[in-house]
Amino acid sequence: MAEDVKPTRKNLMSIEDRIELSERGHDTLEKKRDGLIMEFMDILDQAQDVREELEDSYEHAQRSIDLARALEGDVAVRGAAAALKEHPELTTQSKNIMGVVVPQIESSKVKKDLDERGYGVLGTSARIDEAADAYEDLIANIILAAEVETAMKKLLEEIETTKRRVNALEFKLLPELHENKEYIEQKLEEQEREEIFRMKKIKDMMEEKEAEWEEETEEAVEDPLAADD
């Protein structure tokens, strides 16, 4: 409440400094919010492409594995899958997007050559090879989708946090500061008017007293005997 603020010039200067600082912070946060939204929209476009590729690769992997099972049998497919010796490895790093730390997922041993899959080339068919290729593509797309989706989530959280800060400054703190400033300025003006009025009254009283003293002095000079009486 403005009434809780003492109407002093020191407080007025302090509030003016806070207003200036808050307005600068508001402008900075607005620029950050707008920049984050632009980054988010770029990643959103990328995410849409990644999702489409993920859906396509999943459907392709399902068709490939169904065909391999139909032609080679479940036993052959499961045997080829069990022969895998080296599994994919994931490492995470991070990058900074306008102050937001988002993950970067690095993968290795996802895509393999035929001789790296562990099963004998002569003991399997091209259908199993095609299914293995399809699932390796699917895993690669899943990893990419996880990275993009996580980046989107973190950016969206930061956008919401920044928006709340902008709104708090714009609709709460700054209006309260301006209200306090106006209240203090109004009170100081009232105090100044009262002081001017008081000084004017004192001046009038002094002039009145001075006039009375001068009148008494003149009477004493004109009639010294009357003054003695």
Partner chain sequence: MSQEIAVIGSPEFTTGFRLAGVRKFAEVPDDEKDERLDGTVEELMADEDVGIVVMHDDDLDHLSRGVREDVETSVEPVVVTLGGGAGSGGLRAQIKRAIGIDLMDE
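Between two forms, the rigid core is the largest collection of C-alphas that superpose within 1.5 Å. Positions refer to the first chain, counted from 1. Only a predicted model underlies this, so the values are computations on that prediction, with no experimental measurement involved. Compared with the form predicted in complex with its partner chain:
- Annotation for E207: C-alpha shift of 2 angstroms or more between the two forms, rigid core superposed.
- After superposition on the rigid core, displacement of the C-alpha of I37 between the two forms stays below 2 Å.
- Comparing the forms between the two forms on their rigid core, the Cα displacement of Q62 reaches 2 Å or more.
For the form predicted in complex with its partner chain instead of the form predicted alone, what are the coordinates?
No partners, no molecules, just the chain.
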């Protein structure tokens, strides 16, 4: 608030420094925000493609498992599912996009050969193999979607914080600093005017006193003559 600052030249100088710094910070943050949004746009296109593919592969996987369930029976499908030994593993590495750390997910053992699956080939039918195949594809797509969507979430968070910072500087801090600066400037000008007025007043008073004194001395010079008479 403008009333909280002391109207001194030192404060004015420090406020001017702060305004310069804040304006520089504001420009930098604005550039960062725009850069992040551009990066985000690239990822968004990618994410929409990945999402579409994910939904397609989910539908396909569902169809194939429904078929397997219908033809083989639920128990057979569940039995085969319970026999799986190998499981997909994820390792996460990170990548840096403009200061935002986004994960890069590597996966292993997602796609498996028929003999790696663990259920007996003779006891099960090709329908179950097809369903397992479709779900392996689906998992590969899920991993891709997870990677892209995490990157999007992190970028969005960063965009939001940067935007908030830019707005705080633009609409809160900078106006306040400018207001304070103006207040101090006006106060200092007023003090200067008062000072000039005071000087003028003193000058007048001095002149008046001088005139009085001169009058007195003149009278004093004239008086001895009168006394002589």
